[in-house]
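In the block that follows, a single chain appears as structure tokens, in the form predicted on its own.
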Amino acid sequence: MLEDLMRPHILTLESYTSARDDFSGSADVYLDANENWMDFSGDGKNRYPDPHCAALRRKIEEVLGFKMENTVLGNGSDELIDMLIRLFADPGKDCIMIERPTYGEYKVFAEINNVRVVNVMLSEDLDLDVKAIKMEIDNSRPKILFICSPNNPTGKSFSISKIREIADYNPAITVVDEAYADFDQSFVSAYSLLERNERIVVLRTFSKYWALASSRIGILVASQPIIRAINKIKAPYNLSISAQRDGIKALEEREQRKAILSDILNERARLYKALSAFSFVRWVYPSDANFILIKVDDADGLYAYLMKEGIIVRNRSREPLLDNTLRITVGSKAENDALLEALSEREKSLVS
């Protein structure tokens, strides 16, 4: 049973009940939540938001297909990662597993919660090493195994067959973070596996494709026992009314988002070709995300040069398997032109 994987005291926890849990619907007079009656902003921000984000979750089901009863929303995926670790991993006792290089917050939140982190390296071609992962599952018995697909910072999507094989083998929780899934047009979500494996959790975000990074909206998709447990431990009003409205508006404008996606994919292809032509670029990694990872002769030097030119990229050279690499987000055509022009000037200076 899923409950056997959870920390026992969570199962008996009596969660906080907010005023908006006691009453839902509409009324003429609200005197239950100790709010200020004056709506200075004129758009209802003096009132607490729906703690369960029902309207936004209903819209997510309509547009993205994730059933409402299988979702809970967080203040970005980061909050959801933290809650999953708190739900399943006992501090000072349990561990989580990550495949490096990958998104750094899995490790940070585990360490904040005094949960040990077990690392398994990706293969030389930056794919999942299924055999090594299975061996470490047997050795360490992690409570949660995190897989980021498409992976950050490599940009590589992992095959759904490998994810299924790992998740079926793992007796604990497998979390598949699909933050960049919308940029891979052939992507198959791990949500398709949830019906046959209730230990799978899928994470999505509004920060990337939906262009709402500052609104902080993360989506957790899981079986209902996990959803019920997460709702026990999450903060009652963790998503503001502004964020909920932003999410609904973005989903209603999905056709405009699709148009921008086409631009991003075209620019990604243009950048891939252009970056490959510079003499100081040793390798351009294929990407299924909205960024490109490149291997260069001197990442520190190139990073400093671009920063001096007013262009900020991400130096990923401290990650295993990624020495002398820079991660470059696919920007607008004008932003990408500025990057390529700066790199062209760098090329000229090296030749001369």
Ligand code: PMP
The other form holds:
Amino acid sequence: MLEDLMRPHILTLESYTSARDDFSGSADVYLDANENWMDFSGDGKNRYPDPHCAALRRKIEEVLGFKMENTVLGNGSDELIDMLIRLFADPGKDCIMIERPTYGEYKVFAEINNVRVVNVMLSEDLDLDVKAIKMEIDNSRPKILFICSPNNPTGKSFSISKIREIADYNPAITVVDEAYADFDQSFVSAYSLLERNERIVVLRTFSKYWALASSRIGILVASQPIIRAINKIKAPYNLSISAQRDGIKALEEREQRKAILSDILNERARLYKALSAFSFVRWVYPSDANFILIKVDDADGLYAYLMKEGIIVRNRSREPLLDNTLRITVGSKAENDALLEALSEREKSLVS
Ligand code: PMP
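Please move on to the form predicted in complex with the ligand, as the form predicted on its own is already shown.
Shown next: the complete complex, the earlier chain at its head.
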């Protein structure tokens, strides 16, 4: 049973009930939550926000198709990663598993929670090594296996059939972090697997395609026992009223926002081609996300040079399999032009 995978004390703990849980209808006078009656903001910020983010989750169901009964929202998907680890992994006893190189927060949140991290390397072509993963599942019995698709920092989406094979084999929880899914036009979400495998959890975020990194909105999609348990450990008011409104507005404006997707995809293609032409760029990794990873002759030198030119990229060279790599976000046309111009100058100085 799914509950058997959870830390037992969470199943029995009595969670906090907020004033908004005790009374959820509508009334004329609210004297139940010790708020300040004066609305200085003029738009209701003196009141606590809806702890269940019902209006935003309803909108998410309508626009993104994730059923309301299967979602819970976090203060960014980072908070959801932390909550999942706290729900399933016993500190000092259990482990989680990641496939490296990947997003750094799975490891950091596990370590903060005193939960061990088991690493399996991606294959040489930065794909999931299904055989190695299955072997390590048998060896280590991780409580959660994280798969990031499209993967950060490689930019590659993994095939849904590989993800299904791994999730079906894994007797515990498989979390598929789909933060960059919107940038892959042939993406198949692991949400499609949820009906036949209730141990799958999908993460999405408003920080990338929806352009709301500052509002901090993450979506966790899972079977209902997991949703119920997360709601038990979630801080009641983890999404501000502003964040909830921002999310609804973004989804309402979905038609106007489509243009930015084609802009980012066109710029990604332009950057891919232009970056491949520099003599010091050894490899440009094909990307399904809104960033491009490149392998260069001297990543530390190039990083320092670009920083001096006022252009900040991410040096990923310390990651396994990724020596001498830089990760570059696809920016606006002007930003990408500035990058390419700086790289052309670098090329000229190397030649002369
Ligand atoms: N997952 C991945 C793969 C990411 O790259 C990031 C942010 N860089 C996150 C999750 C966290 O996103 P959020 O802003 O929703 O916390």
